[in-house]
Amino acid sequence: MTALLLDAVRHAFGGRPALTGLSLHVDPGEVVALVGLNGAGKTTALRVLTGRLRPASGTARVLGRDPGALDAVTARRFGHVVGTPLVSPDLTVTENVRVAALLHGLPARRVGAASAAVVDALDLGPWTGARARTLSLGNAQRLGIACAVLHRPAALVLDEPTSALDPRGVVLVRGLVRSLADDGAAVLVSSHHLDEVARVADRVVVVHAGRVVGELEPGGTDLERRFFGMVLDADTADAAGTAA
């Protein structure tokens, strides 16, 4: 069963188009990037996809379920950060990663171990005392990833993840998605950066406009060049079309 769906959703922002028929797939133990220029409409799909955002049409699907009215169950098997993470400012970074556990339906017994294994995943140890608020942009961000991730959710979305990153933190984050992914997760991952995403992703699929145009393979030659060259096919497409 697909654990990830957009089939065919539409949305608007005060009349201007967000999504336009926007359609994507990600099945268990699959990794794939979400890729396009600002404004392509990556994080609204993102959005539409955890629940934040009700499309205009369309269907969303987390792991068989409506997004906007996922049981208990569901919910559980689910992690994602877009845009502000299940982090509290004023707990520590260990209280907050066992107070994620607990939400997200870890029993007692496997809180303490769950936890501390995925503050080894991301090297979060030295700041397990420190208050989330005075925490650097980079470890906070590793921190909201640790919250989304610690219980190995079935699906799991994830907006820039590595943005704030510095080259060890990108080499730790990529390594938890892919062991993710190898552990049957399917995960979605929006990013600016191709070579990146390229070296964890099985699939790179490119928003244009509001919509898929296209996949690019993730161990090709000159990826950024197909990128832009897919974009720009995709605006002479869209200007032919509507010169007819």
Contents of the next structure:
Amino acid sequence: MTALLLDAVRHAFGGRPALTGLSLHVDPGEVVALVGLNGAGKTTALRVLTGRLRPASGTARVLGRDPGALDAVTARRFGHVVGTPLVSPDLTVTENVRVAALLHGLPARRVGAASAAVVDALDLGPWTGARARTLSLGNAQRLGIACAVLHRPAALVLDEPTSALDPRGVVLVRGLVRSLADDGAAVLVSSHHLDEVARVADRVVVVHAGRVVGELEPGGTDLERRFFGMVLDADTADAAGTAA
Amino acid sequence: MSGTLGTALRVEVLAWRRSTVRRVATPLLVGLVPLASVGMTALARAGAVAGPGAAKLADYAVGPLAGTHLAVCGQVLSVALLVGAGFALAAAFGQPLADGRAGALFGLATPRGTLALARCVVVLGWAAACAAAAVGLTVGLSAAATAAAGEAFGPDAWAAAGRALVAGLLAAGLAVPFAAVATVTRSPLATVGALIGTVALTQLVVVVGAGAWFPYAVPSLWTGTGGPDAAAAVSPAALWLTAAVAPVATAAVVQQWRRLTDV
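Return the structure block for the form predicted in complex with the partner chain; the form predicted on its own was the one displayed.
Once more the chain from above appears, this time first in line as the rest of the complex follows.
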């Protein structure tokens, strides 16, 4: 069964189209990267997929369920960071992780072990007693990811998860994403960093003008050229369609 | 529901314990209200205030000392708890929507509506504890002051203490609609603006004589802000109507957070 699904999703903000029939799917054990220019519709698509935005039309599914009305059993198997993460600036790193564990439905007896494991996995140990508001941007981003994955979700959505990370943090997050997928999780990651997605993704999906315009093979050295070629082809086809 | 509500309460209690609004508001409510109650009564009886202020304090210059302390306490709490709990709810509900944190509350095993309910309960519980502490401290200060003055802390003072506590609880409950305002506006500042506007509107409603049935005026009038006649005009039905605001508003806020979108 497809774990994450968007099918013919359309949405507009004040008459400005944001999604124009976007469809994609992520299967269990697969890392799919969503790439596109600014304003292409990536974040809007992820907001629909996480239930934060009801689309004008189309279908969104997380583990077979409507993300806007996830039942508790399904929600326990879902994680996401889209924009601001599940982190309170007033709480310490440890408190934030434990709160996230509780909100994700982990039983109280497992909260301590799960929290310790994710703090270790993302190398947040030196900052466990620090308030989240005092963390650097990169550490705050790692904390946000920790709060989204500590329950080992079966479906995971991450928006620009490495945008503020140093090279070591990028490697940590990449390893974490890969290990979740190897355990059978479906992971959808949006990114601007083509080199980075090439290293972690099984498939690279190109979004442009609110829809998927094609897929790129992650391997090879000319990913950037192929990406721009695909975007240009989409624009050319749109212009031709408008002229006709 | 009970399991997730327990989780939500645990999370919201921790969040509220760590919040800056709580750290600032608690000492103001618990400390300033008793000091204002005893201090304003002392100023009125000493004749230390001249001009328009003296007229405002004239009612505090007469009558049993302890009863006056507790009546003033009720009057101050009627406004202070509304404003304090209103600011708290504006921050607790408006800030996560303004800074985007509310988006992270989607797709959780603990539903958003349950978290909203827990947040209302925690802030109201905190406000009730502040009201009880403020009244308790006022009773203590008043007992010391009446003993020093050679007066008795009689049944009328205890009755006034009970009325002050109830007025404080009613005022805190009247703040819950501002959680709904914060959810609609997605702005703590706009919510505080609505709160200040409501306080101003209440003054107008009282001036035109409709305060006895206006929930936002009821606690204040009932504790004697408008004089004994205005207090007597507040009926039990009006008190129940005022008390009903909190549960109705809480239900509305829970529904708002269940149906939240475009976050």
